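This document starts with one chain, in the form predicted on its own, laid out as structure tokens.
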Amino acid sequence: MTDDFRPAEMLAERLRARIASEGPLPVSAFMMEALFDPVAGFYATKDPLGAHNDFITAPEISQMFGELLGLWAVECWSQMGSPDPVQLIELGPGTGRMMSDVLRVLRAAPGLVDAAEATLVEASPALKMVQGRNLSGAPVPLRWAPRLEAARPGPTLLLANEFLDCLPVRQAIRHDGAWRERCVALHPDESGRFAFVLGAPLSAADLALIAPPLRDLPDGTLVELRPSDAPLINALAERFAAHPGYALFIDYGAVEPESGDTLQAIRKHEKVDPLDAPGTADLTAWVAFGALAREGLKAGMQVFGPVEQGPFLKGLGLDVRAGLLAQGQDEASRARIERQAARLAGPGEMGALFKVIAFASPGLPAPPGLDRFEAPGAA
């Protein structure tokens, strides 16, 4: 056994005592446990971020990504008349490289440098010891808080890439016509394997958080609900009432309700079972952007977008930047950059897989490269 798999398994035995103990968990739970275990979990553990770990996300292929959200970022602070100072909040940072691209930008807007103080809103021990060594040399004062609440309050330009996608989500499967939360339990076969199983029936509150489309499909239908959504924009919208503020998310997902198990884990950039191994992988569920939206909303927020990464990123001037990166470069330097921007905002790459969505302030006006959303029937 690996050093990898020996916390693990002690992940493993313990929530198959809870198994034993409380009966069948909900995915969400299991999911919880898997990720953020303080001992075990995929995220208290180690990085997980880049070529040689499990995944690659958009600050790690390029630059030109942070340094777009700089831009963007600098552009909603004179939207918001410049305030001094400003909450610069992202949420689940990773390596800290997105965060030292923005600063980078931020470098070239002595205003906003002089007036930003920098949050990473990160759960990992591992993770905020990789952030600590990045972001050493930060321009602005740099803290961490475990959760969005915690940071200072004040103006705020926030920034989220792949943070949606990691809350844990609930799913349903319609059974008889009812429907029934989808749970993990032991294996029948007694190998201590885990396994999906049907639950009991959803309440009247908990069908409520399926789309209405969605409610009245057929025997067999999986569908997902991800409760963390609501609590986290109602947080955001809380900061925003007492204060200005932009935010940006940018994450993979549909932005029509869809059906469909969309869980899945990837451990050395290959996707695994969800069920094999937790902790050693990480466990995401696509983000359903239009009920985002929709709760952005209801919380009082304005809403632009969602739009697709591609589009949003080539706006906020990806050629142009790729070109500059590129002058002065030899030919196998100038194809690598090309090769980024391509896997970036290419519509069979990140560009149309991954949505950009944001909320703002009431009376604030639309940040770069969005427009406002505009819920089916709103006049």
Ligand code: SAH
The other form holds:
Amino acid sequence: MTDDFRPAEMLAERLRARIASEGPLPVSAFMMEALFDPVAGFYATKDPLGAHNDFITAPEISQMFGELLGLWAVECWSQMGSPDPVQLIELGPGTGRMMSDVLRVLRAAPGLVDAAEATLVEASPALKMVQGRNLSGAPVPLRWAPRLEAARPGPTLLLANEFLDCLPVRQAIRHDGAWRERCVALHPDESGRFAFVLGAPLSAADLALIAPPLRDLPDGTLVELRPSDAPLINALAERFAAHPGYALFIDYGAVEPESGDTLQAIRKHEKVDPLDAPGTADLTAWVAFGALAREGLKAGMQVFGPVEQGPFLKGLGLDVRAGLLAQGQDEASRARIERQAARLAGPGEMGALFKVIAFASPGLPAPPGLDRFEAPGAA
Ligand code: SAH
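Go ahead and give the structure of the form predicted in complex with S-adenosyl-L-homocysteine (SAH), now that the form predicted on its own is out.
Starting with the chain above, the whole complex follows.
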């Protein structure tokens, strides 16, 4: 056993003790512990992002990603009437790479770089340190907050890439005509490993969280509930009701409600069993963009998108940016930049699976690259 696995074994032991005293844990509780246990949680303990680590995200693939979001933010700021100060908030900033690329573009927008105050909303102490190191030369004041609600009030530009996918997800399975919580318990083989089991029936309030078209699907169907979506959207709506703001979320997932298990675990770029060695793999689930959009409308915000990442980035000028970066470079560098652009926008790569959605205060114009969300059935 490597050193890497020792804290993980302790986390597994604590989870076993919790199951022994509380009974089977909902998938969301298991996911929370596996990601954020302060000693052995996946995000709590190390720097999992990047080419040599567990998985690679768009800002780590290329600086072009953050730069294009920076351009998006500059345009939104001017559409808001160039407020000063403006809160530049990033949810789940990872290594700080995207923020540093966004800030490079903001430097070229003089009014904005002087007006912006950046807040990084981060739960992981280890990643906060990485962010502090990577953003030490930032041209704007930097603060950290544990939650969106704790960020300074005021006009806001908010960005979040691959944040929503690691919010804990609940799963329910239809069994004998009733929806029951999918839980994690100990495997009956007494090896100490974890196994999925069926827990209690969902309450009426929980049943209401299942998208109506999915509620009558047959026995054996699995659906996912995202209990953290509504509190986040409501916090955003409250902020955007008080002051003008735009928020952009990018993540992978489907637009329309779909049934099926999207919980996945990635360790060292490989898909692994989500219940194996909690804390040593990233656990995520697909974002439900349609549900998120409807939640945003219900909370009183304007909603734009969702649109696929590929067309969105191309609309913001990905190809032009790639061409500029490639100018004067040798052939190998030019090929690398082209390859990076293809990874970000190619339909078989991140371009179609990843979606972009934006929220805005009532009355603001549409943000660049996104059309107004049309709720199905709306006139
Ligand atoms: N946006 C970065 C990192 C994505 S990984 C990128 O694209 O590379 C997810 C990030 O969200 C990590 O920084 C993780 O620690 C943070 N995070 C996840 N859940 C969180 C929560 N509930 N509160 C605050 N930060 C969270």
